[in-house]
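In structure tokens, the next block holds one chain alone, the form predicted on its own.
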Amino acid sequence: MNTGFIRTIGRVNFIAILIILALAVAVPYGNLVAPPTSLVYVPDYMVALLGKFLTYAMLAVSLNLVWGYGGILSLGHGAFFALGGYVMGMYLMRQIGDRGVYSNPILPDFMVFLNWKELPWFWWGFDQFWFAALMIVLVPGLLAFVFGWFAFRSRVSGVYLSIITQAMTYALLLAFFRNDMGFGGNNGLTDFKDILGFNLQSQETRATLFALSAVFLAGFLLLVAWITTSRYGKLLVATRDAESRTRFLGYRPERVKLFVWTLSAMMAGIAGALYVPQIGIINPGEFAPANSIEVVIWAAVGGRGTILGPVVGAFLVNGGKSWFTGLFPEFWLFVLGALFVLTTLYLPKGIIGTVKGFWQARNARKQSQKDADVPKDTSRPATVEAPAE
């Protein structure tokens, strides 16, 4: 292994990296070979629990690009991820074909029952996955580089570009519960089948899909660790702390930050065709921005600003919100606003940002120790040069 790309990712981040390639491989294992009474068994409801929790921390690490390097809170990050999902629903629905309830072959049961008598025109293609699989970067892509560039050419930035980002999701809410937007209206898209001719509730497809959003969570961060360490990621964590300054030197600070932009944006919609197989389902609710409030929480607590944090972070928090909600229900939205604010006061740094810093100031202090134990050359007289003449 060259040790000079270990250096440059960090090590820890290389060790972390290869345990999440290593359970896209042990959990499928212990699910479809292991039996029922081994210890690394894993039942059909972890893997499907354990599939949504990888996609989340991937829509986190898409978040965390755009705000912990390059200062821009998105609230609305939850938009990208939702279209995504769209985007693999339609493909899933176009699979049904005629084992629909109303066995048309080509309209989706919804618009067979609002009377719709041909496929609108954004449907077409659908069929095929190589077309979806496109879309699925394609369309947040496209989204996000068009209200980039307006956003960022006008300089909108801090807590203004937030309130917008929120906006645009709460907009793209308010259209997708419409019955002639033709996404399915409230109920949005379900009933899903098969995926490649493969069905979607089989153990092979399951754990097939798990390992996938392992292997994708993988490569998320090391794109991450890679284009952090290079000489853009300088400049866009230069452009984070003084854009003027950046703009003064001659750059582009509205081109750094736009390119960032929509490479997030497609990071999240590839988390959200993968979350749709997996769940089954995908309505209007994704788009609800309480939804994008909280990746910002994931990546908050885990540690915004470093590779691993929102993954740590959508791990810890979607597994206390499976087990609360599980026991006090109506109580979560608050223990999560508390989470939050606590958080914010004792540990802006997050989980993994504190640790970093434990350890950094550990070292120093080790260094620093050993300095001051060297002793110091006093054998020799110190010699006094002659004055100049």
Second form
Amino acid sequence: MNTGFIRTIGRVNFIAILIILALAVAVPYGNLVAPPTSLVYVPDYMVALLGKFLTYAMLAVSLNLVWGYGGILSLGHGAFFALGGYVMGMYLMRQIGDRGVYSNPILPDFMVFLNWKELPWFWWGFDQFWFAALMIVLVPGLLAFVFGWFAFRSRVSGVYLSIITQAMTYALLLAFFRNDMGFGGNNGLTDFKDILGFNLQSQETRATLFALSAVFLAGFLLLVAWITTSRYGKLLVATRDAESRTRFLGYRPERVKLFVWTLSAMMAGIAGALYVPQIGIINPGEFAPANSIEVVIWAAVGGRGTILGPVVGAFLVNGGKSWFTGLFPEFWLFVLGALFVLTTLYLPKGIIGTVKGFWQARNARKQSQKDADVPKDTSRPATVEAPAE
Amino acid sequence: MFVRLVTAILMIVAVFVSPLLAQENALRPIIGEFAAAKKFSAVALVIDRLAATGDPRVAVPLRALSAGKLKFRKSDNAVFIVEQSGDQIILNDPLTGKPASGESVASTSDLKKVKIKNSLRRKIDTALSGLTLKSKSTVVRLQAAQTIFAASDASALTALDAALESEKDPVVREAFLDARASALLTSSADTAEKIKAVNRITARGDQPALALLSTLQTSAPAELKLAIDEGIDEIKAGLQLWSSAQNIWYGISLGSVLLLAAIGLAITFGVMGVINMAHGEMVMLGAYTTFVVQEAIRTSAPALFDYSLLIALPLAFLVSATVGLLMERGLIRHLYGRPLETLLATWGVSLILQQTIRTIFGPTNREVGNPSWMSGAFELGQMSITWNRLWIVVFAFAVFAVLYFILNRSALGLDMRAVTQNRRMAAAMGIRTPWVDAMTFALGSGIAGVAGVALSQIDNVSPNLGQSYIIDSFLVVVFGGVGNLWGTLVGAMSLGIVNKFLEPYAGAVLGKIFILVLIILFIQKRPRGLFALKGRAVES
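In place of the form predicted on its own, the structure of the form predicted together with its partner chain is requested.
What follows is the whole complex; the chain from before opens it.
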């Protein structure tokens, strides 16, 4: 690995990616090999919890890609996450085979219960893992592509776009609640038995899923780092900061946005697909608009427009949520609400962004002390933000 | 034939002399004759004689007879209404239905049932409705007319004619005439008269009329059948029209709910470009204010309950406007020019408000009562309109009118419009834009609170009340276009009506999904809504 690569993605980011990859090994080791008395022992529930956080972090990373770098505030990213989850859920349902309550070798239990006679066409092929894996990226990707193609072409942006993304996930929420949709209605898909022949309840499978999530998260971070430092990434940021100017320079902002939007939806789908086997259920509640907005706050707390921010935010907010709802369930919404308010007011760049700002300022000071005759650093790009009023 | 003739004569006579016959001791001997009636025809004769008295009290023995409970004692031919519970046999007076004191029988074998069959039961029903036609209560008379109308019973004709002569109430009279037309159709009247009757029934144009004509359709002779067919088509067309009208009404009703929920949002979004995600919670605060006001009234001044909503209105406005003002001063003004951050911060506020209400009032639904002038329903033609919906429609339009007035005729409204159109120019002209912003936000929030008072009447008052409206309100505002009240009005009404027209075909949920998709597509076409504000300042 050459230093050029490390410099491209940033030293801190590189270390963070290494840490995540280390976790992919260390946590399964701590869970499977280490004796319960050991310091590095990781109990089962911790593996499940951390695994869940990892998929949340992946979702936050995907949202950050469109919001932090593309300026598209999606209030419907939970929809892509849930779609990926449903695709995985459909595969897992088919794997149950005749071990369901009604012992029907083809139809999932809820279809037997609804008196359906044969498998609907959109369930075809989901007994094959390769097909399901393809669909995990294709379904959210296709929805995002169609949605984005319409939206960006007619220059819907800002809060309007946010609202229609919210309407999108709301419409899907209502749709998936219907029994006729063929996705288990209210109860969703659950009672999964195994994945690729491995028992989902076994410690080893769960540890493997955890490791997979960590590897995927690391991959996502690399991908984001690579995209944002590429020429395309510069164009993306330019579109975010001055869309009209970018257009007048001869670029096509709608294409720039459509690419990142679709890619981000696919990433969210993968996150959802890794989430479902670890949680063991997927239901329409995942489409709730409130869930999608919560994802935004993960990215915002950690620092949008930074590579690591969403990961830090997802872990901090969800860790806080687990801790708080255990101790004072009444107060979690107060805390979450306050997080939204305080982050936007006092920490607009998020934790990582603010720390980065301090770091850069310190370095700049050192630099200016070193060569005192050089005037103060003016090369820092001015932040392009709409002036107040 | 002879019996019938006699019956008819007796009935006609009875109508005139009934006040004389309506004596208790005159009724008892007739009831006693049941014991001697060994054949069905004889029983029928007694029934007719009872009916001919025109005394409503004969309903008791006749109903008992119909139910097979009218029996007589073999030993002395005394007639009773017999109730059996287990081994016990209770003998009731045949006229009053109350237990007859001092009378008893050893076993059921001592009693003999008065013969009854279905044709006699029908006869009794008709006779009873003939009696009820002359009841003192208008409601009973109307009901009787409807029964005859539905049954199309020719034997009720004479009773109807008699009742018509003495009927003064115009509404009941119309009902009697309808019933008479219905009865005519099964009688032996000539075809011309029957066609007239069909026309009259057609003119009613409601569901019972359609049902009646449909049952008669098959058995009618050719000439009459033609008239009936025409009548059926006409009624069907009419009913179709009414059902459309009903749908439009439901749509307007839903639209006015949307209008109430969205209009405050339209103002804050239109003037300030602020997406207030806590708008739904302002509505919720209004609803909870109503709850608190009603609780206070219940405990201290129950007589004022009917005015509770009127008292709650200004209070809800104040509560929500104050919260809105605090939000604007404390939070939103720091975020101007950053709409996405405003959206997130106000979402945070909405979570806090929800949890606050949940902590204070508990997570369950709270009971908010309807004042008496808002309960019940009335009929308009073939549609039914509930008072609370009607008042909410009226209220929504009133709120719209007041806001329209404020925006177009008041000094604050002038400032608001100036700021909407060109903020910097307005500031240059000496308008204190921060103050206008604060007032606008307070006004928009206050209106949401007022909406909450109205919505507390038709929706569950729970901490989640606001959440259920927020997405719909956004869609209305986005659909209608910002900065224009008319846009909000048209947006709310068209969404409401389209939604209600889709519901029968697609079901409530699919209809809603369809609307969402429609709006998403619509925004592609017109990104700034139906009534987009035109001008240089709009392009950001």
